[in-house]
Structure formats: structure tokens, C-alpha cells
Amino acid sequence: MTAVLEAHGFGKRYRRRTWALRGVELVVPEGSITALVGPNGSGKSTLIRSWIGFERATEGRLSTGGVDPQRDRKAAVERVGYVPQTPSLYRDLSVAEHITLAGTLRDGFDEAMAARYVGRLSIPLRAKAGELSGGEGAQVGLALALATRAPILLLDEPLASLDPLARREFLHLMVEAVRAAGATALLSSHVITDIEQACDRLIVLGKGHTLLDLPIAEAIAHHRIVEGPPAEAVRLAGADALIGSFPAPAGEPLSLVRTPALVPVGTEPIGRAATLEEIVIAHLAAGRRRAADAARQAEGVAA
């Protein structure tokens, strides 16, 4: 496996005591489309911006296409096509003018490719950026990022302002372009159905730490749901197998356990298959519990 994005012991602290991320260990392999999931404040945007060199590490190190973004930000930027959370467009420039401008700022930018992508998304080239909806702005941002022909695509919550049809079009175009180019993409998103449609790997961040980093197929194969409280899950699978518990939509308790992908012949599998959303929620719940326990322990030591 060739690693394209790496974080080793990475931490970022703002001011004196506020850690956005700490002790992050993860590797994004070449050719993958990886989902980065976590609640607000979990450090997703900080991690993405750090891989481009827009943020400096407080501790640990990062690698972006084999480059340390702190030591050589220019080289890191050249390896990345970036779609920020809020489209970085100039209100008074048309879409066509944005494409021309990008061509003057980025070596190797493919203006014809950008125009084709914008056309496929039914956005007029003559439209001013200030006339575009939030979703259309995000789609233009994607077209510009893809036209850089960068080997790494970093997308920071680009789907937040898109309606369901626009999200489907955005993801279809992104997957098609990444697969055709043999590129690597990291997509930050809260929408689990979109992740299942587009991504093959999953990273879950919570309270500044990596909670899960697996191929999606492997995550689904190795997790099961016990419909009951933690005590029932422990009885069935053992204490070491319990990940976390959370309420179902109707309020009844559900518990996620880690299990082998294959069970011995004649043995009934524990519980039922877990959905990707349930896997994410349970790991986030476990991360929140561990953070609360650590905070109580720190308060006890301080007292």
C-alpha cells in the first residue's frame, strides 16, 4: 500500500490549552476515496487545512504526497485540488472568468476540462458567482479543483449546501473523475448515505482523536448490533468487544460490538448486521464517553 496522506502523532493546539487534534495516527492509501466523518469541533477542517500547509502542527508530523506541508507548502499545494467548506469565488466574476483566472494561477490547470465539468452540471459559464446558489458555487469549486489534475483531492464539507439531486451529481462527477485519473480523494461529510455511495474507506474523528480508520467493507463486516443495553452486549460478545451504545430512532438502546468477519460453522452470529450510520454513531458515542472519563480523571488529579 502506498500512502498518499499521513498523520503521525499529529496535534494542533489553539491558544494555550485548546487542542483541536492530538495524537492523530492515520494513513490514506493511494487510489482510495476516503470519508472523513466527525461532529463539529472534531478537527476535520483543521486536519485538511494542515495537509495543505494552511495550519502548522503543534506536535507530530504530516505528509502530503510525500511532502511535509510545513517545510514545503508550495509543493504540498501543487499536489492538491482543494474544495473548501465555503466556495472561494469572487462575486463579480463569471464562471468563465474564474476558469481563466485559475489557469493563470496554477501550472497545468486544464481550462477546457473545467468548462466541460461546469457544462455537465448545467451551470452557465456566463453566470456571475454572486448569482449562483450555494450548491452551484460548490459544484464550480469542484470543477476547478478537478481541473488542476492534482493527484490528491481534499473536499471539506462541500455537500452541506447541496440539495439531494445536486449532491448526487456532485458525487458522481467526483468519483468518475478520481477513478479515471487514478487520484486519491478525502471527503469530509456528515451525510452517511453519501459516504456509502461514493467512498471505499472511512475515518471517524471524535474529540480530536482518530476513533476508526478502516475500509468501509471491513468496518461493516467486523461490527454487529445488539438490540439492547451494554450489559446485554457484554453478555453476548464480551466486555472487550463492546464499542459503544446509543439510542435507536424510537429510543430503544442499541449496542455496537466488534466481531470476527466469519463465525465458526454452526455458530449463530451475534445480533444483527450494523449499518454504516450505526457504526459511525457508536464510535462517536464511545469517543465522547472516553473524553468525558478523561476529563473527570484530570479534574480529580488537579483537585
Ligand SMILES: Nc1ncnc2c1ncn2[C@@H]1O[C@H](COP(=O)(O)OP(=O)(O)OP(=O)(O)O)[C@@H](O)[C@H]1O
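The term rigid core refers to the maximal set of C-alpha atoms that superpose within 1.5 Å between the two forms. Residue numbers count along the first chain shown, from 1. All values reported here derive from a predicted model rather than from experimental measurement. Compared with the form predicted together with the named molecule:
After superposing the rigid core, the Cα of residue 276 is displaced by less than 2 Å between the two forms. Once the cores line up, the CA of residue 228 ends up 2 angstroms or more apart between the two forms.
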The other form holds:
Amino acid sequence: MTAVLEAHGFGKRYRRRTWALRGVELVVPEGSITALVGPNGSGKSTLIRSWIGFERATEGRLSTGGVDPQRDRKAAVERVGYVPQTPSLYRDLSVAEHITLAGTLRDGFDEAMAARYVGRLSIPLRAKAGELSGGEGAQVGLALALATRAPILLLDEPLASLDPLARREFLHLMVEAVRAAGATALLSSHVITDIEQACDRLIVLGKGHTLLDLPIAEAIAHHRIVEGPPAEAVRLAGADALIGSFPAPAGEPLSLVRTPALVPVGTEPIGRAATLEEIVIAHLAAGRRRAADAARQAEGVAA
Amino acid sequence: MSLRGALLSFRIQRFESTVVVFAALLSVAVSAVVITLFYGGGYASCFGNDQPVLSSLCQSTPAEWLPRIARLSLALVPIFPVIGGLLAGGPIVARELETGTARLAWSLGPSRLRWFAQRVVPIFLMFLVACFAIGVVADSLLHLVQPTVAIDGSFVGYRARGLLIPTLGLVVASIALAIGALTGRTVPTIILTLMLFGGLIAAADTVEKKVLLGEAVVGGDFQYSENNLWLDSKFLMPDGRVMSWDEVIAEHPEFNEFGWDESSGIQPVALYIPGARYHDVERREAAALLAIALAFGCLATVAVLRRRPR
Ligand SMILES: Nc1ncnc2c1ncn2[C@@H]1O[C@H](COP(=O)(O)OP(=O)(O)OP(=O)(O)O)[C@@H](O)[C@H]1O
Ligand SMILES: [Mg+2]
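For the form predicted together with the named molecule instead of the form predicted alone, what are the coordinates?
Below, the chain from earlier opens the complete complex, with every other chain and molecule after it.
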């Protein structure tokens, strides 16, 4: 496995405020499509911006396609197609002019490909960016990023402003382009159901650090929802850990447990497979609980 | 840098480019019309003499209005490099940072230097050409309004015509460019640029006056003409020393009470730079201003290379 995006002991603090990210250890393998999820303010955008050299690391080290984005930002940008979280098109330029502009700024930018993508998304080339809807603007941003033919795609919440159908099309286009080019993509998102279809890896960021980093198939295989009180659920499922429990509308609470992937021969797996959304939510809640416990403990020590 | 890139730069800054080009074209057109009518209609003969000419031609409406328009245009000339410089240089980086388009441009283009050159060079070239045109127009209009003034040998209209118009314009535009790249906001850029430019001009004035005083010619009032650049009025003592009034008083306290006495042999003199040195002084100031503009250009480049998009 070759890693194209790496973070080692990475930390970022804005000015004199608290840390946005700290001690992040991540490796994104080549050819994967990775989803980066986490609550608001967990540092997803910060991490993505740092990989393209837009933010300086306060501590630790990053690697973007084998180069340190802080030392050699130019080489890092060359390897990346980026869609920022907030749309950033030139209001007065048409879509076609954006494509031309990209062509003048980047060697090897595929203008024909960009025009083709825009056409597939049925956005008129002559339309001014200022007259596009938020979602259309995001789609133009993706078309531009894809047409860079960069080996790495960093997409910061590209789905946020899209309707369900547009989300489907967008992901379809992205997956197709990434697979065709053998590229690697990392996209942050809050829409977990869509991610499940498009991505093969999942990274969950809690406040400032990684809670989960594994292939999605593995996540699904290792988590089950079991009915009953938490302790009972863990015992029944032969699980190694209880991640969290949800109140159920009727009857017993539901517990999300982590199980070994392989169940002994002849035994039926207990409960049902967890959805990705349930897994993410349970891990986020667990992360928050741990953080609160740690804070209480620190207070106790101080007192 | 490609032609396509240059054209897109104008498209991105369409409003500002239009204003600058339109103002310059309007100024050139109006002046051309005024100058053509003035000389073609023979009104020039009405001016430049000591006595007013009382012909019907010289008392007609055009004879009155053509110089009036010319004077008004001349009065507007010094504003152009300032407003134009703010419009040309201010938004280039500031607005792209403010609206977030820098994020797109800097992620599409690996070389920020290339982006910067593509954005700055066409706009600055356009603005400089406009300034040159305005500078030449100002020379011609000054000649029309004050026919006795030798355009190439006079300090009349200093800093408000000729070569110093594009140079001053370049200084304003470079300051605005640099402050825009540092602050990433348009309105503070305009305010700070105006303040900094004002301070800079005041400082340059002080330094220049010091330098020129060292080179000044000392002459009696009779040698002084409007073409010269007056610097100071002093007193020439019988022994050849040049003193200020305060210094004279210190030596001759009696003058303070009874006034100054012709028979004392003390002569009032003017310290000035002769008009013949106009281009010489103008070019030197242009070179100094160019260096300042270059410094701010470098500052802007460093800011663009180092800063993060907002
Ligand atoms: N430019 C900045 N200056 C100061 N603090 C910042 C800046 N950008 C982000 N932060 C802080 O860093 C933290 C992480 O922000 P970031 O934008 O990376 O979160 P995010 O995970 O992308 O959130 P969201 O899901 O809302 O997009 C937040 O607490 C935020 O307040
Ligand atoms: Mg974000």
C-alpha cells in the first residue's frame, strides 16, 4: 500500500486559540476514495487546507503525494485538485471563462474534459458564475478540480449544497473519474448515506483527533446492532467493545458493539449489521464522552 | 503569460478597467477637441500678450470657454493617478482574497507568481498607458492656458503633468496592491493606501526640498521667473552670507524695531531651481518614486507568496 496523503503527529493551532487539530495520525492509501466525517469544527477543512499548503502546521508533519506541502507548496498543489468548502468562483466570469482561466494557470489542465463534465451536469457554459445556484457552482468547482487530472482530489464538503439527485450524479462522476485515472480522493461530508455508496474508506475526526480510520467494508463487518441492555448485548454478540447504545422507540435499547469479523462456525450472528450512519454517530458520541471524562478528570486533578 | 490570461484579468476587474480607460479616453478626447478648436479657431492669438485683445473673436463665447474647460481639465489631472491607482492596484489581490476566488486560483495554479504576474501586469500596463496619456494631455493643456510657460523648461504644474503622472500613479497602485495583499480587504486597502500615500508624499517633499536647497541658485528678486521652482526667501549679507530673517535679526536686533534698511547693503534673495533644470529634477524624482513603487511591488509579491487564502 502506498500512502498518498499522510499526517504524522499533525497539530494546528490558529493564532493563540485552542488547537483545531492535535496529534493526528492518518494514512490515506493510493487509489482509495476516503470519506472524512466529523462534527462541525472538528478540523476537517483545516486538515484538507493543510494538505494543499494553505495552512501551516503548528506541529507534526504532512505529506501530499510524497511532498511536504509546507516546504514545497508548489509541488503539493500540482498533485491536488481541490474543491473548497465555500464556493469561490468569479462572479463576473462565465463557466467557459473559468475553464479558460484554469488553462492559463495550470499546465496540463484539460479544458475539453472540464467542458465535457460541465455539459454532463447540464450547466450552460455561457452562464455567469454569479447567476448559478449554490449547487451548480459546487458542480462547476468539481468539474474544474477533476479536469486538473491531478492524482489527488481533496473535496471539502462538496455535497453540502446539492439535492439528492445531484449528489448521486456528483458522486457518480467523481467515482468514475477517480477510477479511470487511478487517482485518490478524500472528501469530507456530513451526508453519510451517500458516502457509503461512493467511498471505500472512512475517517472519523472527533474534536481535533482521529476516532476511526478503516475501510468501510471493515467498519460494516465489525459493527453490529444488538437489542438489549448494553452488558447483555456485549456478552451475547461475543463483542470486544461496546461503542454506544441508542434508546429504541419501543422496548429494549439498542447497543452498537464491535465484534470480531469472523463468527465461529455454526453460530448465527447476533443482532443485525449496523449502518454506517449508526457506526459514525456512535463513535462520535463515544468520542465526546471520552473527551468529557478526560476534562472532568483533569478538573479533578486540578482541584 | 498568455493573451488569454491578460484578457481574463481585465474581465475579472472589468469595472475598474472600464473606469480607468474611459476616464483617460474622455480626457484625451475632450482635450483634443479643445486644443483643435482653440488653435484652429485662432483663439490662441487672444492670449499670451500683455494687453487683452478686444476683437470680437476674443470676446466670443469659445474664447472664454475653451480655456475654462482646459483649466478645469488641468485641475482634475492630479486626481487621476490617485483614484486610478486605487482602482487598478487595490482590488487585484484584496478582492480575490475577500471573495475567496484566490482559493480557487491558488489551488488551480501551482505557481502563485504566475497568477500574480497574470493579474498584475496587464492591469498595470493599461493604467500606465492611461497615465502617460493624461500626462501628455496635461502638458498640452498647460501650454494652452499659459502660453508663456516653456513646457520643457518650467516648474509650473510640477507633479501635475508629464512623466510624474504615470510615476505617481504607479506608486499609488503598488501601495494599494501591497496593502491589499496584506489585509485581504478592499475598503481598508483604500483608506490605508490614501493615508500611506499622503504620508509618503509629505516625506518625499521634505527630503526633496533638503536636496534641492543644496543645489539651489541664489538670486535677486529680479532674476526670478514663474518658470523657476521657488524654495525659500532669504537675505544676502554684504559679506556674501545667505541668512534667514531670524538670523539677520539675531545679528541686527535694531531691524526688528525700525524695520530693515536698504542702506545696510542687505539684499532679499530667492533660493530657487532654474526652470531649465525641470526635466532633470523631474527624472530624478521619477526614479526615486519608481524605487518606492518597486519596494511595494516586492512587498506585495512576498505577501502573495507567503500568505494563506482566507
Ligand atoms: N481561520 C481561522 N482562524 C481561527 N480559527 C479557525 C480558523 N479556521 C478554523 N478555525 C477553527 O478551527 C476549528 C476547526 O475548523 P474547521 O473549519 O477545520 O472545521 P470543520 O471540521 O471543517 O467544520 P465544518 O464541518 O463546520 O466545516 C474550529 O474550531 C474553528 O473555529
Ligand atoms: Mg469545514
